[in-house]
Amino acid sequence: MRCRKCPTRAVIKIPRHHTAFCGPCLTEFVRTQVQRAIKTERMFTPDDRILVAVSGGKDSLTLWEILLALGYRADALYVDLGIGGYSARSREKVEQFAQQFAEPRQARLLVHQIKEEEGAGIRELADLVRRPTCSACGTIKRYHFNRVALANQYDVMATGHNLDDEAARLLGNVLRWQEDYLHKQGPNLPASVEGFAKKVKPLYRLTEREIAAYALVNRIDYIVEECPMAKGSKMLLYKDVLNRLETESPGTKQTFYWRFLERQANQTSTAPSMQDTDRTVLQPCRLCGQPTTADTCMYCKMMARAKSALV
């Protein structure tokens, strides 16, 4: 199989685009897709300070590498969840990446350790507050990503969500008709109220397979295994369903998600915006000051319950 852009042997075939690329042409393709996402969605400019949420996986580390290669000012935050050997290995991957790719470009890696700051690892915290581990994990990570972005005056926070992630999330929201989540889903979520950092997803035009190939070609070492807490996740089921459809009909995931974004963009101007809605219902948490719909935010409630359970 030959590359469609040059005579070199291809390393990956991309059926949804009816093309195939060698290593260098794949690198160019992926970075172009990221640049197009940034420009089309007006995510940020070269003057903005970006905080990348990294986990040690292929998506977040690839995103950080691409932003640095494209000349953006991008630091990263790693939240150490305290999941035994898995967290130790993922943190090692992140720190090795930072040493190899980030430090030569004067980019910083910030680390938040849950066991040190919250007093217990994510498994223990989830048990103490009697919540599913993934739910507790999401609450804690979102809280600290937003907190660190604001405290260090970053203009935008970037996550490594890709096309597979977004299509699977959309499928789950549609199956349950979770309209509130549908309104908030998109690759560019502005800082609609004071206290919320702007959040962007520059990889939304790329699939997991394309990102994995890019990481391999560019020698980005990442943790391959799934988080042990994700076993039985509905998201994995939705991804599997979409992958089966994609095999039979290449481009299904792209069409599904991009058409959704087109419908969002074409909504009438008379409909109330999410920004206006957020301003009417959100207020500062009385304990930490971050935006919440209640007197106390979910993170502070969860940590209060965990502390009381430890007494």
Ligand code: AMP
The other form holds:
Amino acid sequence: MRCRKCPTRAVIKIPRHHTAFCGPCLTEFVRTQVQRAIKTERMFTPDDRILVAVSGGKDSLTLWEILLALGYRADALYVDLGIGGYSARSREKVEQFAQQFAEPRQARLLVHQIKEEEGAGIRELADLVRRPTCSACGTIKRYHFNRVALANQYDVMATGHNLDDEAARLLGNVLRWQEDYLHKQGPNLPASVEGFAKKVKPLYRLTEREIAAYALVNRIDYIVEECPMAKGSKMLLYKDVLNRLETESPGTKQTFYWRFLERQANQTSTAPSMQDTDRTVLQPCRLCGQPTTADTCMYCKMMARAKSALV
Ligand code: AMP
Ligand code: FES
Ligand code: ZN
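Same protein, different condition: the form predicted alone was shown, now please give the form predicted together with adenosine monophosphate.
Once more the chain from above appears, this time first in line as the rest of the complex follows.
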């Protein structure tokens, strides 16, 4: 199989684009897709300071590498969740990456440790508040991402969510017709009210497979194992279903998600914007000051319950 752009041997076939690329042409393709996402969704400009949330996995480390290679001002945040050996190994990958790719470009890595800050790791905290680990983890991660981005005056927070993640999430929301979640899903979530950092997903045009190939070609060493808490999750099932559809009919995933974004863009030009709706219902949490629809935010409620169970 030959690369479609040059006479070299291809390393990856991309059926949804009817194409195949060698290593250097794949690198160019992936970076162009990221640049296109940043521009068309108006995510940020070269003057903005970006904080990339890095987990040690292929997506977020690849995202950090691409933003640095494209000349953006990108630092990163790793949240150590205290999930035994898994957290230790993922942290090691992040630190290795920072040394090899970020430090030479004067970019820095911030590390937050949940055990140190909250007195227990994510599993213990979830048990204490009797919530599934992944859902407690989501609340805690979102809280830390937002707080660190605002405290350090970053203009925008970027995560490594890719096309597979977004399409799987969309499928989950559609299957349950969760309309309020559908409104909030997108690659660019503006800082709608004071206290919320702007959040973007510059990899939404790329599949997991394309990102893994990019990481391999560009020697990005990442943690391959999934979080042990994710086993049997609905998201993995939705991804599997979408992959089967994609094999039979290339382009399904992309069409599913991109058409949703097109519809959303058409609707927001006629309906009241998310920003307006948010502004009317959100108020500062009485304990931490972050925006919430209630008197106390979900994070503070959870922490109060966990602390009373710890003493
Ligand atoms: P996940 O929800 O695990 O699929 O992760 C989605 C995105 O959230 C990743 O691509 C990262 O950008 C970010 N992320 C996940 N876990 C962490 C972590 N422990 N520290 C910092 N960022 C994370
Ligand atoms: Fe949060 Fe696995 S990453 S529970
Ligand atoms: Zn709060």
